[in-house]
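Next up: just one chain, as structure tokens, the form predicted alone.
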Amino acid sequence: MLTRSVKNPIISRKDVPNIYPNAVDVSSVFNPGAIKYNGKYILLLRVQNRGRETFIMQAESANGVDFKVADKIVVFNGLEKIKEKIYHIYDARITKLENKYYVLFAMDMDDGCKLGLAKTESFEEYEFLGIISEGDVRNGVLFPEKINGKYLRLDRPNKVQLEGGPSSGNTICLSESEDLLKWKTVKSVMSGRFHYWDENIGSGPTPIKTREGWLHIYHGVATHFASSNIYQAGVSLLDLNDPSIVLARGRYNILEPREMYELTGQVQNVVFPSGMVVEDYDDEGFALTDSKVLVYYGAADTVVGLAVSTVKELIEASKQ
């Protein structure tokens, strides 16, 4: 269902230019948000330095495979107005919405993980719009259009503490907003399946509109192994008019750690889907079933991988 690029990992720490003083000889680069803009592929990368500080950096490609990382750290203008201490900004998801590009990312703060929102029109400058969550929440991703007059997002409250790892959660929720800034949880969408590959779950890239429903790739964590939590990728199909309704959800993962760069690194046994580009749409904005799909993922919290499929194959996988 997903075929790894022969060039994997497509980005590693060696591809990140030295930026003094904060990003020199960095330790890792992973979990990219992805978008296609003006014919070019853009990734917003999670980069970690040797002090385990985290930054967002941008990479660009003409073919979606060979990327050049820009020699600057992304600045979210207005973020300096936040009075509370922000320890890390990471795991950006990019959504085109109403002819603007929104970046939703995680922010580690004293009282847990928050969701931050920024926008850009050119990927040259980014405007920070605010903190848009309460409580400890992660894996937020916007839908690319209003549904029934409301902005919608998927998110995942952190209510589970992984042994030897970060806080996590076993339920993806649907939230709605009138203005993209104030949000309320509407319904639960899907929960983890105890004792199987996706006991704890969280949304991945921006959902894709297809004739059969919203194509939704998510990550699942198998926690019942004595030595490791295993992060994998799966796929589901959500109702177009009410995305809290799950039309189909694959029984099997569509990508799991198998290659050495996925099995070993900062965190072993991880594939973490976070960016997706669908190449072809019809005139009404629906992804074509035979369209190529590029899925970008973090591998072992250390490098960036690319796996390729089609819309048709992913929809079929959701129904298995």
Given for the second form:
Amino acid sequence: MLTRSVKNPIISRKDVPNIYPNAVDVSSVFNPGAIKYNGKYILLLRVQNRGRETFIMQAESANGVDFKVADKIVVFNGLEKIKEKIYHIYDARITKLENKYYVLFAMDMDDGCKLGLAKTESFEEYEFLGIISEGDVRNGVLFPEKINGKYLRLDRPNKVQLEGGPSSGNTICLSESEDLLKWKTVKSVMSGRFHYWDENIGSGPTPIKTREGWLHIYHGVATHFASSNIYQAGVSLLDLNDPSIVLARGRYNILEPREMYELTGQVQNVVFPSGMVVEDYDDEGFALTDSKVLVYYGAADTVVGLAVSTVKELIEASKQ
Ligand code: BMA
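Please give the other form, namely the form predicted in complex with beta-D-mannopyranose, since only the form predicted alone has been shown so far.
Now the full complex is given, and it begins with the chain already shown.
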């Protein structure tokens, strides 16, 4: 139900311009946040240089497939005021909320991974608003509207140490806030299914509002294979008024590593969905069931892939 673009991988290291001194001859570009803004498709890419330093770069496209990467590294104004060392910034998710655009990203720091929040109105300047998590958390994503008077986000505390790899987690939580800056965890939403495709999980792109519920794409990691973890994409449907209620959750993944650029690379066997654009909405802001959906994902932590579906097909997949 997800069809890969014939142009995949749509972005790879050769598409990233050299920026002296931090981004010269980069190693990889992956895990993009995505949004449609003024008719253009915008991606915020995770770029890694040969020092294995990670930062965010922006790409733009008129058709959602052919992207041009801008020749500057995204600067989050105000981030320089954080006194603690920030090793990496990565895995940005973009959400339109109250006519502004918010970027939620992961920051590796000495005491674990934190969520950083930035705001932009035009994708030219970004204002850093603060660190909005406590403890070790990743895969934060904001809902595109207030629900019952509160801002909501999904996030994923890191509680599981992958063998030989990073810390991960097996429960996605719902957190709420009055002001986008101070957050508290409300409830857990869904947990990994031990033995199956999604043992560890984390949210992907910003959830999409449909008449049937919030369409929520997430990644699942199968950890029970001897040689490597397998990162796949799956889908669930969350209640519109209380997104901690899971209305449906697909038994099967909707995208798994199959192509060479997903099977091999910096980290083998990874598809990691982090951006999604739905083309058509009705007058009340619900995604149309026949609308095309573009899912942008990182492949093997090395390149960017695109896979296309429809709202209807994704909802059906959540019920299978
Ligand atoms: C996760 C994150 C992602 C990465 C994935 C696969 O823990 O670090 O950014 O794509 O692992 O390596």
